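Here you get one chain, nothing else, as structure tokens; it is the form predicted alone.
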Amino acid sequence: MIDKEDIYKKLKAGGHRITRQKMAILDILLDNTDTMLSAGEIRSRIPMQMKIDDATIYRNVQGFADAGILESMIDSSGLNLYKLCDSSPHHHLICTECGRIINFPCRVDFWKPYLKENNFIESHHVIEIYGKCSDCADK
């Protein structure tokens, strides 16, 4: 489970101030830990009485990613999607119907022999498997 106080500590350690805008965006991300959201979707979920412009959302989302608390991916239409990340290495099962994200553990040892065999030095990796979650498959 992702702890809000741990996120605040990471942000503060990285020199970020904890503003009401950051707290509002984080609350939305905390309420949607199993779904990746676009900046526009985050914007649409911010309470009407809170005035946050698009630039502030994009700037904060980028700051969160730089601080290592957000993971991102690009969907099939080229849109950046974000969600809070936990500290354990993992990959994603992504439902193409509802957008639900299911994490599964990263087993780095799986491809290490291929790296060695091909004299390849990995910098990073992303594994995303698309399909339907059990809820959508049952519909």
Second form
There are 2 protein chains.
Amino acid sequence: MIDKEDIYKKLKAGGHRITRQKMAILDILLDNTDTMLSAGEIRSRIPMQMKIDDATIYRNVQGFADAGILESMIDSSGLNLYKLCDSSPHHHLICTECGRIINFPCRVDFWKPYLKENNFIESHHVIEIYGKCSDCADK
Amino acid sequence: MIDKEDIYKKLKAGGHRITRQKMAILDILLDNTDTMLSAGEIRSRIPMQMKIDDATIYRNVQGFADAGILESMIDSSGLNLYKLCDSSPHHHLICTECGRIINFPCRVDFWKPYLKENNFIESHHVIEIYGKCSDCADK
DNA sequence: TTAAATGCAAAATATTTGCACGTTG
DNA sequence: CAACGTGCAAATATTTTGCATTTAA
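Alongside the form predicted alone that was just displayed, please also present the structure of the form predicted in complex with the DNA.
Below is the entire complex, every chain and molecule, led by the chain shown above.
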């Protein structure tokens, strides 16, 4: 789905250098495109021979977000979570058991009337539905 | 709109004792029903002759949330924010300039089809629209 | 009076920053 | 080689916790 070379291209376009550390973090994100990971979860997935400093992880996920290659959210305990961007605008069904993320398309018209009614100028929105995915509901 | 005695009643029903500290925090929340406040913002609004420990503020807002008298969210920088509950299910237009919150009614049918499609069992949802309110847009 | 609440101090957690050194382009 | 990135250590910031003392009911 998501092309590694595309990502590298976007990063270079944004003035980023491709380092061993960034490649490792990207590999982890590419392996987890349907879950959002915290900095700590990224760290724990780094091959143990390879050491990457926490500060480097934090700096890089922020850099990636600035470059527009990943989306972020904050979970209910205040942790920052990240995953690679998809191309089309969408929202998330988030499984509270296994963390799986299922996308569904964005439908902006739902709240548009309320924007007009209140003369409110939207900059962005957050729509997340929490619950159990089919796999976890079965158990 | 929101009745103080109702709140006290709910708190007592939940086994809470009414203390000087809780009353002060509730007064602040009652004065700010259209903004969400962080623990720090609550602290800064406490009359200066009255000292309330940070730990007490944190314990109380959590207790209030457990008792169902306030709703909470986490802002984009990871801070916990709180405001007294309204009665009817709704979502928020959140002004990023002044912090004002405008409610608009919940319409669940928008994402229902995607729940069915994915056999997803919803427990709760978060819908927030960010931007500028009419007052702040004028400036 | 007694269970719950508070203040204080210390701990836990997540994230950020300064700086010297290493590495990429 | 020059700019950017990294590791390390220390600093922030928010929130949580243990415990002795106070207080509401």
